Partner chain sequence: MALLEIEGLRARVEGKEILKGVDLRVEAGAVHAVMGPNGSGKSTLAHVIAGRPGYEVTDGSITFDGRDLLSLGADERARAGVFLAFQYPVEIPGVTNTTFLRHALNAQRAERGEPTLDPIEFVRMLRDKMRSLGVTEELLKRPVNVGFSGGEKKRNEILQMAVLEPRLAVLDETDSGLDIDALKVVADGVNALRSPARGMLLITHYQRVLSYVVPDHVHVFAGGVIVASGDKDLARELEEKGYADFAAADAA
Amino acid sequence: MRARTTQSWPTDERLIAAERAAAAGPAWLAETRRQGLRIFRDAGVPHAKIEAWKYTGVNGLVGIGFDPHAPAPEVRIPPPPLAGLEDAYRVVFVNGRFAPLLSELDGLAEGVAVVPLTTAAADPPEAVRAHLGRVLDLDGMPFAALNAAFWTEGCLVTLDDGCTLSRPIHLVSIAAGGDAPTMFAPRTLVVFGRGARATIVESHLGTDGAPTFSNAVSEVVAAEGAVVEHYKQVQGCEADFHVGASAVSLGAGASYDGFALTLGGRLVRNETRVTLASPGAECRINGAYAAFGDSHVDNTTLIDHVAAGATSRETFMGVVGDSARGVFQGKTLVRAHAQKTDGHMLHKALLLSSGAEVDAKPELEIYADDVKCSHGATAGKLDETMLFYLLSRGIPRGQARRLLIEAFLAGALDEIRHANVREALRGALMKSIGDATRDLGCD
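How about the structure of this chain only, in the form predicted on its own?
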């Protein structure tokens, strides 16, 4: 049954235009577009009666009337790099469009390709034909289906067998607010060959202007023994919306280390799905978030243990103040043949005001009998004993509160394996926390 919303969004005219674009586009993409349109039309915009969206309403997004064809304002100056990642290869997109003048890809190693992914390509690379739209199952994911229908440009990252890249690849998506509300749909496909290893950092950044809606999808394929380090930063403006879906497929002995840092935006949803389809695969999905004002941050994950002998770890930590809301929904699914599974999940939240809210729903769904799995969730206020200790050492109350907040969230960043990325994201986090707590009187 189609979901009922207060408005039809996107408008029927835009959906019809997307159908025509699918029919007129290249054959390799047409069926993916049509499938996305079918699923979105059938499902509609998600609402609170759908379990996966029980804690995250999108009526505010629906009522704005975003235009997927609104022109983007010109951006001439590249965003400042994260401190410590100045040497990273950089690929910049502005409202979903590749910005070559802001990008820097000189010196890529042999066997590594980082190229724009465009729907206009009549003959895409083999990796695109083999994997695009095949890693992420669109059923139950209406916004990802909408991305499949509307995306125009994106990024393709491929590593041949045995390739190791010492410098990170930094994918920067700028949400440039113009004169009218804008919707865009970034698309990323990452394919690692056997034994390949590299670090990929995604930054989703906002600028001042009309509200923006970034509806992003990333698909990651790691062959046998590959090591993927995939880190994401979302730092939008107060009027920005970001819904991101990532799907990961791991081969035998492959490793995926993921992290999501959310520091701003009116509504942010990070959804990650990892399939451990082969023995010995390992994934770590971690994250930290800081929500203030009336922002809403949702981290939703699914770790699917299909094969035996795989390992998963998951830790998310958040700080919520003012009237903001944090949501964590984590599910570990262990299928009947996935014996010897080792999976653990934890969520911790710190509430800084009486108006703040956190909803946590960790789940284990286990059909095997020889497993080692656990999950847990906690939420509470600042530790008064620790606060008193700092005050007794002559530290002012506001500064003491800020130190405790920073220390709480910094523990989550310790989960990041890549040292330079860890320090870069730590710096962004500390600056954001400093700015927010200053408004709360924590100087």
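Next up, the form predicted together with the partner chain. The previous block was the form predicted on its own.
Just the single chain follows, nothing else.
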């Protein structure tokens, strides 16, 4: 059944063009693109009656009529690296296009490959054919399906068995607003060999200009015993939309430390799906967000415990001011065979104004009987007594609020295992809330 409504976006013309483009590519790739198109066409643009999109409406996005072919303004100066991550390898994309001049991959360690996905797809290594589009189940992911159909460029990172990368890889996607609204579909595939270790940081940034829509998909495959650190920063401008899906598949004994920090954007949805299909894997998905103005930030996660004896930890914390809105939908699914699962989930929100809103839906769905699982959600205001204590020492109100907000979000940021990334993201957070011109979204 077709659920597409009156609003036809992307236009049929665009969808047909995508179909034609798909047919021109290699057969295996054409198939994944066609599948994406099919799923998107069947599902259509999500609306409030679909449970997973109940709290996050996309009418505003659809109404803008983003076009994948709008010309992108040139970006000549690379964005400043995150303070503390200057040593990272950098791969920069501008509106989805690889920007080699802004990138820095010198001295890449043995056993690691970082290549544009199109280059890889033309002569695909085993890793690409085996995993591209295979980690993420597109069911119920209409935007990811659209990404599968439309992506034009992306990044492939592969790590050989046993390879340890000491410097992080920083994937920077810049949404450069031009004269007309533009959309693009970044695509990332990271494949960790057995026991490989690396830190991947994704930054999705915006520049001023017409609205942009970054519809991203990242897939991460970790073989047995791999140690994955995968962090994401989303900091768009007021007119920027970001819908990103991350799918993670963990082998036996592999560990995943994930974090999503959202600091700006008109609408941001970070959707993460982790499958714990092998015993003894460890998954940590944490995140923090600060939403002001009329920004809408949605973190939606699914942790799927398939195998026994895996652990999962999830902590999201958000600060919401002005008339912004935060959404948290966390689901931990423990399947019948996943005995001895140890899973905990928590969402905490701080509401700074009466116009701010948070919808939190932590869910446990458990089919095994010998598990240790918990979930919780709290929402509260800034503590007046603490605020007064700070004021009584002469700290100006705005600064006092910032200190308390930082202290609150630190509860989530402290979960980031990689010390430099933790401090880098903390710095980005402080800078961002320091820049907030309004009195920090308070009444």
